[in-house]
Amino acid sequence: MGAATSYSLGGKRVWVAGHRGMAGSAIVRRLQSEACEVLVATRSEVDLRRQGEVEAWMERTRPHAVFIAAGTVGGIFANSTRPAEFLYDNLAIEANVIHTAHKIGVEKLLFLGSSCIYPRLAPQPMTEEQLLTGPLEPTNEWYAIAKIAGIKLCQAYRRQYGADFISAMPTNLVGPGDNFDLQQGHVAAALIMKVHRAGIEGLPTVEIWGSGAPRREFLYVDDLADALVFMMKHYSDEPFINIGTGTDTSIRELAELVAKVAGYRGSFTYDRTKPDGSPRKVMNVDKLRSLGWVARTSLEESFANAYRWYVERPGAGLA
């Protein structure tokens, strides 16, 4: 573990890459108490995907900091159905964000991965130790390997150029912002859409995709934006850091968490001829932790969140 540091985001330009999406929009909100300038841009401003462009962007804005947050992502399906984009376009984006912040300067770059970069059956709670330790998940292996290249490409730029690049691992989100597809999104966000529908339909039951068994590990968004800025400000070092909360719980028991918060009184049945994905995920976060930080948000209290800002969107439960 590299030595405690102290960057100071004040007075600077910090880029969050992939500002619209659920972690970016965070890492947004999270930056109005820094006294930084926070850039943005839309894809109709710069594709990511382009090097010429992202390039050109970054050549004339001029980032001291970079947060990336920007990506092809979703849940199984989306993973199973478009693995091409899913390891395309995460390879474009990373690759040329990482390589022009080094081009152009950048003081300090933060890249943003995913828990699923570790073996379908590391062992729980899972190490940042365990990368490249087994075979992955093959439901979502394509944006795996990205991610997993990602954290390398920040490793060699500060093996070879002394840049000051690291990357983050958390584990799965829920909160504000989430995608709200059930072909698309991820479990939290479909376990709250069935839900609600469910309600509104008066519905008695609503099914799960999966046997329920899978244990997962549920982050509040905003949390994990607190835990990128405090690694920006106070962290510097090669290795990888996991965030997360260190605890997990059962889809099952998430389903009924979900009823609970939305008032939903009906049940659930269980389609086994869907994919459960990997048995347990859930991270340790002693590296984290022994740098002085901790989640806050409560499993409830994230998923009531969560909730409430999907229902009071327009066409909530509608679409």
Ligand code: GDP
The other form holds:
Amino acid sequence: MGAATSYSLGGKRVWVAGHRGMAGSAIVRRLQSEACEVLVATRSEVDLRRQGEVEAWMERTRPHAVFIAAGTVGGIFANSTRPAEFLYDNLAIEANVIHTAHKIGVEKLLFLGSSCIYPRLAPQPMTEEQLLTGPLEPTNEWYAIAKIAGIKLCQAYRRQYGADFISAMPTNLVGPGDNFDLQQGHVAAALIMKVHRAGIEGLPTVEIWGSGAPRREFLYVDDLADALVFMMKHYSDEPFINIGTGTDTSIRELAELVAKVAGYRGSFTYDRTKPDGSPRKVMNVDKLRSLGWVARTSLEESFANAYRWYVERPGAGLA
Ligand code: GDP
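For comparison with the form predicted alone, kindly provide the form predicted together with this ligand.
Let us now look at the entire complex, which starts with that chain.
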């Protein structure tokens, strides 16, 4: 594909919006090995949902490059019970940051979407061309609609004003900094927490939501950060790019993998009153591969690292 470019981060002020989140904190870690100045803003300094606060902060700090890793995010339960927050917060954040980036002349901006933008029954693995070809998965359509609007904003500002704004669509993530909250979080963190607790408490079984049959793909979050920095430097075009591994696993197999890395010998039961969500979600990552990037961390290593991080994190003993 055309669009290979070279944007240098050297000597630049680079704002990571959402630096406290799982993806944002990994981007900050990855940027330590670039010769740039990393800018971050806490929520008490700038509420990204408020246009005036975003404008004032960006006009004062004048970032050259921006990663939009900020957003209201969560797992299948959070998405289906807090639709207004998932839609409004994410629309407001992306509209405020993208428009202000254009106004102040940001050189390069990368918007992070999500694999849930694709139709529920999109042919698998999902290519970028599947966008807007069918109905969305109802459990996360609010978040998906907001993320689709974010992609379109980047494309519109590129078309109308020539802004160098690009978008990346990461698959499900695993690794340090995940939301370890059983109600609000995603399956990777939930399985790690549940299996760890069951091991400590000597419980013979762990309950899993749904049938265990859905298939998901998982990318190690530090691999994601590496791919995003790679795109920032080497990609400049209107189409967004999938970021993933291109391989998937069933929730049941995943539970067994987590049991293995945690040394848990019990078994799993399935709560079929909880939703399965999409039957299968796996990305086609040919575009990213053709640009020259592939994921490095294996599924087992990813979950082993995430498990270790969870067990060793500060305050772990209090959980
Ligand atoms: P999704 O990828 O948007 O569906 O979001 P999740 O990561 O929350 O869920 C992925 C799949 O894992 C769904 O089929 C869930 O039903 C299943 N799952 C199994 N156990 C759990 C759990 O304890 N928490 C969550 N969040 N999902 C679970």
